[in-house]
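First, one chain by itself: the form predicted alone, in structure tokens.
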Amino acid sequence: MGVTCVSQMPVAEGKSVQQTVELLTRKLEVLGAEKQGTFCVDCETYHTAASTLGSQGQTGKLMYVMHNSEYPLSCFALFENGPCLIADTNFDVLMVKLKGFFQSAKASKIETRGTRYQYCDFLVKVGTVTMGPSARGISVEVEYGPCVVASDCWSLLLEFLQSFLGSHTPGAPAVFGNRHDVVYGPADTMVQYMELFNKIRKQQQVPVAGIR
């Protein structure tokens, strides 16, 4: 895999969140983008279990169990500004056994589904984030094959992301900052997802501004 970046894309104005998907999907076809299947990424939250707390007031720890559809043998485990844990697929299985230690989260499953596009040497990854029933957002993942070191690259990546997001535009990932000259992996991309549905979580239904 390359370098990655994922980003939320706002809704556009007057549009629902599928009618700005095939809007941003229908740019990419343009710009000469080819289907190449679909991706799923999902993640399910954890906190630790009261009996495990000490003293009174005391905060207990998230995990985010996730799974990318990329890494079809991989498990994801990742703390709130800790590791992540790169596991296989058992490690479903193993926190249900570790039930008296974490315990899911009432109603948190939340995940993106889309289609994947190859342009050149970058893919990208336009999915529509849903809990429950209920569409919440919009994720762009893109990523450049040839480069595993987001500092030679990045500039790459910008101008590829203004010729379709415009103004919308994200800045560099957060995690780019801790690794900017390092070999940049899989838990780097889980890691901008974790950190793209707690931000979908977190908002309040207000209005946002609309694509121009």
The other form holds:
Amino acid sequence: MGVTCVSQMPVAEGKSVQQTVELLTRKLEVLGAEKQGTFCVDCETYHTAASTLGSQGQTGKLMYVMHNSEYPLSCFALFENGPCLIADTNFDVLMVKLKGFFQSAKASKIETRGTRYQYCDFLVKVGTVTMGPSARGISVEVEYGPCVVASDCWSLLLEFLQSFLGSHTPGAPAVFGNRHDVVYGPADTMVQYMELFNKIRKQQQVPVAGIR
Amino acid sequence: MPVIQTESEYKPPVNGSYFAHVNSADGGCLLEKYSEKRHDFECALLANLFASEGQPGKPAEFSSCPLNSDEDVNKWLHFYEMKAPLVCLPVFVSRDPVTTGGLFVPLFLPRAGVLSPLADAASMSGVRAVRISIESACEKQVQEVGLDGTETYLQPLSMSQNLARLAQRIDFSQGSGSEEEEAAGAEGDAQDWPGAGSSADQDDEEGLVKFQPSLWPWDSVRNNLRSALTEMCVLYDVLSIVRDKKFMTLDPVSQDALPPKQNPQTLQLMSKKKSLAGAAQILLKGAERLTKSVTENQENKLQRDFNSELLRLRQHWKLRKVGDKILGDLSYRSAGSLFPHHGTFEVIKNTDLDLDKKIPEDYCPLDVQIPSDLEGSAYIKVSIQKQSPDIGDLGTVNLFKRSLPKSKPGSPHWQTKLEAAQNVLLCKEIFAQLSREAVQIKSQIPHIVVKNQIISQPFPNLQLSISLCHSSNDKKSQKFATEKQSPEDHLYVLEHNLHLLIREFHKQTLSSIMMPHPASAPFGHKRMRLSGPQAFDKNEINSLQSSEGLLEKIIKQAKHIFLRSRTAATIDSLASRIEDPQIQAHWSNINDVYESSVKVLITSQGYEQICKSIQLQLNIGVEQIRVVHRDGRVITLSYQEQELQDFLLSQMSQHQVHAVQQLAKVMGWQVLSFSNHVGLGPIESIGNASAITVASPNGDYAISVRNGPESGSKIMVQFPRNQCKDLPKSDVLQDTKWSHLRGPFKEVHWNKMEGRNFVYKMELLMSALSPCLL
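Please supply the corresponding structure for the form predicted together with the partner chain (the preceding block corresponds to the form predicted alone).
What follows is the entire complex, opening with the chain shown before.
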């Protein structure tokens, strides 16, 4: 598990999501990365049930249950600013049992699927973010395997990102921000994905029509 | 209650003619009523004397009859001696007709055994440490107690009276000679003797009259004496008459004639014979008994031998009783095997023993019967052959009768039999597992499974055959034993490894799966359970799961063994073929099943310290050889034999040039140029040529060496201009100093040079070209 940066690639002008993804992947292949299968990251949202809320009517918390094909036997559960739990896949079954306390928000399942490229020590995943049937955006994840401390390798990551993202290079993710010299873990990656999904959810649907 | 023994008499003062005795014979108290004057006292008096701890205070219990006593107790003191260790607490319960009742608790003073009752009519409960005195009876017996309390004593018997009384008891008719006569009367007397002092009166009391009271005590004595006298007189008369022989004679009684005294030896002989016969009789009886017991013992021993053999068998093998049969289990099921063979053997008693004949040395009362398909011996033959045989040769049952493994001396034959059967079972299991994997697992080149052979191809032109060789003991297969099968290509190591692998597989199926914590977690390897919560990625998960089967593992091992042996052969062939430079191989002792390493040194003889720049570490893996050079280069060679050979040859040629470089340093020559891979000259087919140019210390001469693996070495020497004859004169060079420069090259006939190897020759050349400094 190395330091990972998850960012969003804005859809190119005049192109569809798929075409932008095409562009990116071609760039990567030219760079010399080799394709190594596919990946998938998905996320479901749960509300805390109304019955458990106090009389003050405090708003329920949102819980996100995510899976990552990179860690096939694990399940991640996280709150917005709260802790992230890494469990095994029995957690999904548990959530079914906890129906009384956590209600799934319908139509909020969001996922990203795409191809996985290996370029020496870098692992690049370019995926299409879909919510239901519609594609909403593009996610780009870059992992630098050898390093586990974020502050040490951020500059290297940035340079690499610049090489194929060009001007769309993101800034340092929020998870890096405060904690220096803390070992980076899979939970941080999932937090980044969660933030990305939330951002995409808030965005308007990508206007397909009108750009011809 | 009575627990004491006293030797004295005690009598309480009673208003009445009561007295109590302490009977020393049985330690009890006897109460006898003496006087009949007081019939109104119906109770018997019993003075209880019981042993207690002497603690003052209330008595534990008392069960005495009421004792009538009154104030006269004060006047009466009786002492009696008790034995020292005796502790007693006499308790008197008195019931005074005047008062309601009282309890006299005499207390005991542990003081020289003197006990005295406390006579205190007023106080009811005992006072501590009060002196109790009891006086024993006086010598005179009380005959009568008067109404005013005076006692009339019986006059004691005088000596003569006593003697008379005692003499009356003697029964003179009961002498020592006539034991048969027992006067009933005298008997009672004789036994009454210990109870002296009271029997005379007692007899009166009892009313049993033993004999007539006589007027004169000596009457009976007189009568007896008289009768004796009478008889004596009679005897005297008779004897005197007989002496006269007139009226009476004495005739001897006729007796049997004694045997003649002149054969004492016969008598002795007869008596000896009789006694010997008697002794012999006893001995014969004893011998008969002994033989019977010995035969019984022997039979028992056989029976016991079976049991003890069975015990020994149980120590090694699992046995169970089914009905009346004893079955055993020789399979590996309890060790984790999943092979479906039952593996049961039967234990039978060996009863075909003829007791008359001598028991054979290796006789065993126990025999085991193994299943018929496990008979004989088996082993797995693993061999690597160079060329693939014809298809028709496949499936031939190659029975190579390997000698049975030597059983430990002293182990019974059933042990060897069972162990051999178990080995056969294990070999069958190994082969079944291998063939199952050969069929199921896909590989690039499919494995062939024919009958008892599995053939796979680890490398091209190489064939690995694993076969199950099972030779049974019957006659038919003995013929095949003579078939020539070379055992050299059988790899014992791989067979041993197969056994190890299957045992490891057994262990995995058995246990070593710890119960998961928490109990709700899924079963499986502990690290696999953690892979979820610890977010293992695919690489880590793959490393946890070992997905290789037995066949794959053994093929990998076979490949490695083959590669290693071929590498060794290559190095050895090179070493024997090429003398200069020398190649040395140091094999590492510690190897893996999949990896071995060897260090290869290329040196010149005599110059090992100077020219040691070529040192290679070869790591031989399963399919590749990785070479690490001393200068840090890492080269990966394939399994091809030629690659390694070419590489080593190129290294050898490089070594020569390196050697020149080192030598130049030592000799003081200057290296002008050096190149490992020279781009000039003819192209080598193996590797590259290397070249070096060195100049002499004073600069006059220069040596240029070009060495290639194929083209060999070429040495040229550059001479100063003034030594070359055939140089064209030129107008440009006016000064003579220019003639000191080095000029044209001349080749050296290297094979005509003296010296046993290249570096030696080079040293000679260098020293020849260096001027002598003398």
